[in-house]
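Given as structure tokens, the chain that follows is alone and in the form predicted alone.
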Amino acid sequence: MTITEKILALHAGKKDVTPGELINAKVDIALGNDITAPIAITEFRGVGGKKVFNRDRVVLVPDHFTPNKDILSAIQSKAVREFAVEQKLTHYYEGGDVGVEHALLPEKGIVVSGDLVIGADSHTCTYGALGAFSTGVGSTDLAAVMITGELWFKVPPTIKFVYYGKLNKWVGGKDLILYTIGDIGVDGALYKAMEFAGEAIGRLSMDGRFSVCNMAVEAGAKSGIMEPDEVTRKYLRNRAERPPRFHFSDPGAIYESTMEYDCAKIEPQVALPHLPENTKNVTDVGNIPIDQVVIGSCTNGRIEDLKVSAKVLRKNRVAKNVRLIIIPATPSIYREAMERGYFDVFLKAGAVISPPTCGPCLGGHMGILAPGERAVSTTNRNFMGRMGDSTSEVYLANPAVAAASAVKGRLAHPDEVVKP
């Protein structure tokens, strides 16, 4: 079996499972946020739910519209808060404790290797970087899990993606996944598990791995996953709330197909509007002036992302008429970036530093685009109207490209700003 099939079989209490099989499986972690949890709570009560299946395993993180942007978002957050208090949930985070959920849960050790995780948010697939099966579900599914601790799944077939060779300068996990989506398309892995492997993946930090798995859903995947290794074990050490369970694909595991990529051929990528599959090398996009740059989100708001952003921005200034918004993904990342001196670099460059929030990624707040405006963003989606007006445009890129673009006032390669 593949790693995905092994995890699903274990949680279904079965010896083995095969692609296409319908199973009922026990869930380790169930996640909701300030947009999706209120619906789940309403459904929970509507079917007579009184008590969650395990107050340690239901996690609520109001991160999308927080700090609350208006009365409606405040009402949603209030509903989540009151439910968390009523149910005495161990893992509820708001105010100075809140972070972008898919950065916060791994950081706090709430998700560990071998887990089966569902979240009422499509980018729940992020946790596959730890060797967990994690997938997004609807709010009614979240309600069902909050009551029963179980959910039905159709076992997905697995496509294996193997990355070999050495990564080029300025190329990271974001570029690998953008390049892959550009190759297979936004429906290239529809309802499949994407298993990421190869020497290049092995050399990625956990931050880079989270970026790769985070965007598996942008290829239509049910999940993204990586086999755990020493990098994973080191990350979980002194962090994991529960003992991790390490699973690996069998040598004879059956894959639907296998894709191989030579990383020597991959340059920093840009996904042009209005789909993540519309990718080009940053050197091939031409002269595209921009109005805003966003560095953050559950895709690229971690400390490694802020580090490379500071490297590009050091001794540089944001171009006139360009707004640069930097959003550390969690309070811990915020504090570390501040202590490392990155905030000084960002402020001198003319950036705005936001508290942890999803904010502009979903067109929520903290950086909405006006008609006709263009943004370079380290987020995960560039659908029409995703970050504001339907005539605005979003270009997805890694943090180094985003920072360089802020300095140049147009899409730019980092080498244009940071001279050898």
Contents of the next structure:
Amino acid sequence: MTITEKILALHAGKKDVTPGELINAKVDIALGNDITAPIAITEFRGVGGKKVFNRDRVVLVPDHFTPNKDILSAIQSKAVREFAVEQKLTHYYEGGDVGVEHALLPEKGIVVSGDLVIGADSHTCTYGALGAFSTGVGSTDLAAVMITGELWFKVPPTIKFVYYGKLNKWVGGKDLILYTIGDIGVDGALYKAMEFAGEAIGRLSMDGRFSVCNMAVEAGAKSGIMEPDEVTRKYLRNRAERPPRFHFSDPGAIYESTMEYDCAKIEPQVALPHLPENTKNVTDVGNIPIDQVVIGSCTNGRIEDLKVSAKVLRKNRVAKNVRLIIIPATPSIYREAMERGYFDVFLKAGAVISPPTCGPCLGGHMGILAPGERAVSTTNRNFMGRMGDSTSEVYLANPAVAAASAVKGRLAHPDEVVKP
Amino acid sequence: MPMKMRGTVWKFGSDIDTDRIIPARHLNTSDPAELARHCMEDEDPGFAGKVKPGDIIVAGKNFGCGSSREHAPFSIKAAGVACVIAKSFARIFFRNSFNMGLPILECPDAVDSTSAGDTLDVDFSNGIIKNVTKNKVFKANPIPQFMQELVRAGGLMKWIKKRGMV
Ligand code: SF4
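I've shown you the form predicted alone. Could you give me the structure of the form predicted together with the partner chain?
So here's everything in the complex, that chain up top.
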């Protein structure tokens, strides 16, 4: 069996499972946010739900429109808060404790290897980087799990993606996944599990691995996953709140197909509007002037992302008439970036530093685009109108490319800004 | 929910994402009337004003890709759309639709041979789609037994309630 099948079988109380099989499985962690949880709470109450199945395992993170951007979103957040208080939830975060959910849960050790996680948010697939099965669902699914602690799943077939060789300079997890989506398309892994493997994955930090699994859904996948290793174990040490369970794919595991990539061929990538599959090498996009740059989100708002941004921005200044918005993904990343002196670099460069929030990633607040404006963003979606007006454009890239583009006022390669 | 429907077709292309079905700027509410008013706003600004109860959406591949927001199938349902037929659906949208009782069918051939404004007869129970305008009949991909059960129960929450799990 693959690692995915093993985790699903274990949670369904079965010896084995095969792709296509419908199972009912126990859920370790169920997540909701300020957009999806209010609907789940209404449905929970609507069928007469009184108590969540386990107050340690239902996690509510109002991160999308917070700090509340308007009255309606304040009403949604209030509903989440009242429910969290009523149910005495252990994991409810707001104010100075809240961060972008998919950065916050692993950081706090709420998700561990071997878990089965569902979240009413499509990027729940991020936690696959820890060797957990995690997948995005809807609010009704979340309501069902809050009551029963279980949910129905169709066991997905797995496609294996193997990355050979060494990463080129300025290339990170974001580029591997953009390159892959560019290759297989936005429905290239529809309904499937993507298992990421190979020496290049092994050499990625946890931050880089989260970026890869985060965007599995952008290829249509149900989940992304990586086998745990020493890097995973080290990350979990002193933070896992439950004992992790390490699973590995059997040597004879059956994959629907296997894709292989030579990392020597992968340069920093850019996904052009309006689909993540429209990828090109940054050096091949030509002269595209920009109005805004966003560095943050559950894809690239972690400390390693801010570190490389600071490296590019040091002694540089954001181009005239370009707004650079930097959003550390969690309060502890925020503090660490401050203590390491990155804020000084960012402020000198002319950046705005936002509190942790999803904010502009989904066109919520903190940097909405006007008609015709163009942004380079380290987020995961460049759909039409995603960050503002429907005639605005989003170009997806890694943090180094985003920072270099802010300095140049157009899409740029980091080498254009950082002299070796 | 009714298993048989007849309606007029609205046709859309491939990879219609959840931001186009209902943009995030309207996600600060879950009020059905409000969500219906903005359904497909960035794709076809006139859609919400013109769509009639019982109409059918026909679309290309990967319909509903992107966010997990249930507001997407919900806004379609609230706009009065009876059924969505596509070449394929993104998986969370697929799941959400069954969980909330919005009938959806996958049928690439029917999509290719159907134009905007055609009249379709759809029988959800056996997946038979008849294009009345063009006088052609198609069969959609079969729906797994369990999902039919969900639909018969009236969605996931009612299914749970029926099984006494609350
Ligand atoms: S940062 Fe963006 S993609 Fe991630 S959870 Fe928030 S809105 Fe979704």
